[in-house]
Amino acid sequence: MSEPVAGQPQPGVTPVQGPPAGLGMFLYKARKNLTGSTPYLMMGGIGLWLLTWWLLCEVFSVPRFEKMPGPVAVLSELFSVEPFLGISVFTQEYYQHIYLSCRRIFFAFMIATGLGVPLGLFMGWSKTVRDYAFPILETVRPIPILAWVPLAILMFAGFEAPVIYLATLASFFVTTLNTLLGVDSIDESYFRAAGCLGAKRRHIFWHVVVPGSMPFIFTGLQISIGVAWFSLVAAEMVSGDGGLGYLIVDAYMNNVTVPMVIGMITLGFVGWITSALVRLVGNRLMQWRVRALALEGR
């Protein structure tokens, strides 16, 4: 018996129209999304909330409030070209502190991985490099980052080396830990399938283990990053020189709020496009699983 492939065209069934190509699709989808409430409510939703800032801050300047900067005096110094307070798209400096920070980040990020991933893909393959590493890990996780800042000033000398000490051992437990469990979660019988076709053990690892953990890899690199940015902000306030952190706790020091507050917007879009790169390359390198993805999510 040799079935009819999918791709012919069967007798007795009416064919689907194909949907529109192109500026029609483009077209459908927007006026799709257009006539629901939701894009709208969205919408007003974020206006909502920057018109309470504005009320609260600049219009009746609510006692405490009075002490923050509103949106427009953020946005104005954010995009004049000549700003009051020194920090602006168009300053050098403001460039600067971004590039400090991203450049820390980088290199804890680049550490980590390439110490956890191998590191929790051994853990996960070998039971013996699992049982002596795994309760070394587990008595030193519980100790938050921050509690490390002292030592790391202590043991490395500098501004640059202890921030990204911190900011690496932080993404470092949560790449390893989330590796392990990405080993952990491939299903038995891919072992056993690779087995049964003649694979030997150092196949196994760089044909089941490797690609079979990918998904716990990047959701783990997802948080690891978001917890890099996290204790760097840290450090930079304690003991940086420089970066998102420092320019944050900087204009603290001299009563200035505007910068302040440019500083903690920055640093969300900052990391919100860092965690959109990793899942960039996660989705670039799994395409298995995100063209499966697609079709389950209609």
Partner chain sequence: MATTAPNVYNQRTVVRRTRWQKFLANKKLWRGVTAILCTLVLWEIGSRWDEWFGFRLPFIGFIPPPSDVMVAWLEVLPKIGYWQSWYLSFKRVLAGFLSAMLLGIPFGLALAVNRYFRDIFFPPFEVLRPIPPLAWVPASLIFWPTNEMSIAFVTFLGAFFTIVINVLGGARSIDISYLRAAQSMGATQLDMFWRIVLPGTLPSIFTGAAVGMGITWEVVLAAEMISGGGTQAGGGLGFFIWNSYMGGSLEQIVVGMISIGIAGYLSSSAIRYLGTVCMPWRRLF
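In place of the form predicted together with the partner chain, the structure of the form predicted on its own is requested.
Chain alone follows, minus partners and molecules.
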């Protein structure tokens, strides 16, 4: 009787397949989502929101809502080739506002991530760094972003730098604290096991601390980019010369509500897309966690 050859499938034995990865993982999750109830519940939720908005503003004209533009008025203006109020998907100004806001968010988010993630890692890794940095962080963090506006205008010249600074500041706190929580969440047994195996401190940092805190880091980054968006809009309303926040406050000052609502809806969708991109990058960098969740049916 011949000996079985290693690496070759044996007759009558079903090979065990591992979890899908890469493109296979993406297709697997897409099929799973389409066969589940999630996308249909999302569509139903959006439809219910539009229906409620239409009934309150355009059908029953409920008090406190009768002055608001309804979905028919907003969508008609948004998709008009020749918009009466000057803003639609066919006008260059609309995309200019989106571009300015997205560019500011990109710089603010990258700066906050580049500073906040290392600081959070070192605060969780070193008690000395935490003792120095954490009290300052906790003292400055509760200050509202709008309170920083006058100082930002005084500290930075022009229109761009103050807006980016304010968005960076809000995003920085969220990123740092979530990274710190990620390091604190790592089981102490991993550190003991690495030490018993003779790992040096720098090896423990790169192979235990950084991977172990990644789920918290990317959760923090998803929150961080949302915080950056509403901080950016507040900054654009006060000191900007363009962008979605400027569009909203400019429409309000000119007493035209339709462009204001268009700016709000656009802001919501653009923010949603950026959060999804951060989540996609996180899943790509943490394939091990995605595969583990897939095996658990989550």
